[in-house]
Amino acid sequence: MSEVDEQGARYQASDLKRFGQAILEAVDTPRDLASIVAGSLVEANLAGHDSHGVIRLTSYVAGVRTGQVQPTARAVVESLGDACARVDGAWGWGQPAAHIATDTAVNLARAKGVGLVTVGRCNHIGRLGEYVEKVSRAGQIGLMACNSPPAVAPYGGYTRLLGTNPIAWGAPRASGNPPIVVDFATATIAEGKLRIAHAIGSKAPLGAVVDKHGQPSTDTAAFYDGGALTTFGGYKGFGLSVMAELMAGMLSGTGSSSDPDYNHGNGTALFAIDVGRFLPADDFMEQVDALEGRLHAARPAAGFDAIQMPGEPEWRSRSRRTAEGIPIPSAALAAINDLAEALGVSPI
C-alpha cells in the first residue's frame, strides 16, 4: 500500500494481483487460472476502468458459491474448418476462455488472413479492450462483441430485454506505440460503473436510467428497484446492441439476453484481420500515425485540453497508476477485505 486517505487506499498492481489470486485460489481455482483472472481484473484497474477491476472479486466468488462458475473447469477449442473456431468455456472463468479465443483468432488470421472465433458456455470475460489490444499487438485488427444478462431497455421501451452488450475494436500501431482501442457498452452507462456510482452515493448520468414505470431518473437506486438502463445514442446504440445479440449471443450458441432460458453468460465473438494481407503493415501503421498527428494537432474545443486518440485515456491512466498506485475506495476495500477474511486470506 502506498497511500491511505479518506477515500480509501492506493495499492501497487503486483500487490493487488497477488491478493486477488489468493482469493480465487481460496475458492478452488487452479493457480494458473487464478493468475489470469486476477491479472485481468488488475489490468482493468490500471486502465482506469474500476468497474471491471478487483471490485468484481465479491461477485466472482458469489458466482462460485451459487454454482454459476465452475472454478476448476478449463476451456476447450474446437476447429470449425477454414478460418473459424469456437471455444467451449465449460462454465469456468471467462477470462482464460477469452484469452484462448483471442490466441486462436490471431493464429487463424495469421494463417488464413482472417479468423472468427466464438465463445459459448462462458462466464464474465471482463474488459473487452484487453483482448482486442492483444490482437492488435499481433499486427491485426480485432473486432469483438459479447452479450450479457438483461439490464437494458430497447429504444422506445422500458423493460429489461438486452444486456449492456459491449463492443470493442483494436488496430495496430508501429512498435512502441499503444494500439488504437475502442471499447464501450451499448448502454448509456455500463452496469458496473452504475454499481460504483450507487456504492458511493453518486447520481446516474441524465438519461442513462429509467425507473420501473419508464420514467427517466438520476437515482441509481431506480435501476436496482426494477428499472432499466437505456441504450446510448437512442436508436443507434439500440441497433448495435441488437447486432451484439446476433453476432455474439446467438452465433456462439449462448442465445439472446431476452430469452427466458438465458443462462447469464457472456456469449462472445471475436474477429481478427491480418492487416498485412491487404496492404504492407508498415504502410498501414504510417497512415495511422499520420491520422493521429492530424487529430492531435487540431485545436481543442472549449472545455478540452487536447484531443486524445481512442485508447489514449487508458494508456495515460496505466502510466499514472503504475507510478502512483491503484486507488481502491474505502467501501470496496472493506468489501473485498471482508471477503478475504471469510476465506482465510490475509487482508490487503
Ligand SMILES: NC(=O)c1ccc[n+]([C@@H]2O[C@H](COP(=O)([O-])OP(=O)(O)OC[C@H]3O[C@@H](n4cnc5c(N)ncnc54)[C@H](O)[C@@H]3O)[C@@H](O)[C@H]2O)c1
Second form
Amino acid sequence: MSEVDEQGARYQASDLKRFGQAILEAVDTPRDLASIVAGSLVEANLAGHDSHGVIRLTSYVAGVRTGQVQPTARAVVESLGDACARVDGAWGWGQPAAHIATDTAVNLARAKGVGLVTVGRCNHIGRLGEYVEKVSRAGQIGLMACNSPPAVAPYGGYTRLLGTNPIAWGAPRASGNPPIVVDFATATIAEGKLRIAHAIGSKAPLGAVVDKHGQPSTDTAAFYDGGALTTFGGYKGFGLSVMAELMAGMLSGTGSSSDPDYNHGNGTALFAIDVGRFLPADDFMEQVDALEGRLHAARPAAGFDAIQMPGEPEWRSRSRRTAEGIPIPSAALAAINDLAEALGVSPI
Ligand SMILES: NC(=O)c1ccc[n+]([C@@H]2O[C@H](COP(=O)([O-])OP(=O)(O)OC[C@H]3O[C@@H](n4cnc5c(N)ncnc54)[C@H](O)[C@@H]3O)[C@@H](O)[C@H]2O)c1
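What's the form predicted together with this ligand like, now that we've got the form predicted on its own?
Full complex below, order starting with the chain above.
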C-alpha cells in the first residue's frame, strides 16, 4: 500500500511544523512552547512514527479543553543533590518538560559521569527516541522510560493494569553515522498504531489484543470494547513494563498506571551515562562501528533483504521524508484541517 492515499498529500516538515504551531498557539500555548511541541510531532512524522505525529493535534487540543493540559504552564527543575534531579511538568505540555529533563540529565552526566532525572505531573511526551537521540549527540548513552494510562494486561491476564510503557536507549556514534536508537512500547502494539489500524479498518496483529473475556482477538474493536493490549515477548515485555512502572511512574512521584486515579500523562525517567568516563570516547565509537560492520555483513535469513541497526529505519525514513515530504493520508488531513477551521487557523 502506498504511504499516502489518493486524497492525501505530502508536506514539507517546515510547513507542517508551522501549521501545528499555529494550532497550539490558537489554544493559548506560548510561541516557544508551541514551537517545541509542534517540532516534536513533526520529528515523529519524519522518523516514520505517524501515530505520534501531527495526527495527535486533535487529542492534544482536546486535552487543553478538558483541562488535562495547562497550555501556559512551564516545567521547573529541582536538584535532588549529587547526580539527581526532578522536573515538575506542572501539567503543561510534556515535550518541553522532557527536553528540560534531557538537558538536565546531560549536564549532570557531563559533570558527574551519570545523571538521573525524573518528570512528574507530565503530559504526553510523544516519541521517546527524540530525547535519547539528543543524549547520544552529547556523547552519552541515554536510557528513558515512561508509564502511561492503563491499556495493557499483565502477562497471563486480560485486565488493563499497565501503560504501553515505552522504553528507549540511545548511544553515540562517530560523527556522520546515525546514532543507535532503540525505542518501543512494551505493548505488542503501541496504542496509537492500534488506533490508526482501527480507523482504517485493518486487523490487529495476532496476539496483540485480548478481548474483555480474555480471548485473543485480531479485531481492533475488541480493545475499545473493554479488552486490553498484551505485552510484547510474553513475560519478558511484561517484566520491562513493570520496571517502567517502578523506574518512571513511581520514582517520578506519578504512581503506577494501575492506580485508580491514573488517567493521563507520562511519569518519566531519563538516565544519562557519559561514555568518556568509562573508556576513551573514540574507542567506544570504533567498537560500535565494528559491531555495526559485522551485523550489517551478516547474511540475511529467508524473508529479509538486509540487517538494519536499531534506529536505522527511523534514520532512513527521516532522509526519505525530508527529501520527498511527509505523507498525510486523507482521513488524518481532514481531521487536522477540521480542527484548524474550528480554531480559525488556515488549513494546510
Ligand atoms: N509517550 C508515550 O506514552 C508512548 C507510549 C507508547 C509508545 N510511544 C512511542 O511510540 C513509538 C512507536 O513505538 P512502537 O512500539 O510502535 O515501536 P516499533 O515497534 O516501531 O519499534 C521501533 C524500534 O524498533 C527498531 N526497529 C524497527 N524495525 C527494525 C528492523 N527491521 N531492524 C532493526 N531495528 C528495527 C527501530 O529502530 C526502533 O528502535 C516510539 O517512539 C515510542 O517511544 C510513546
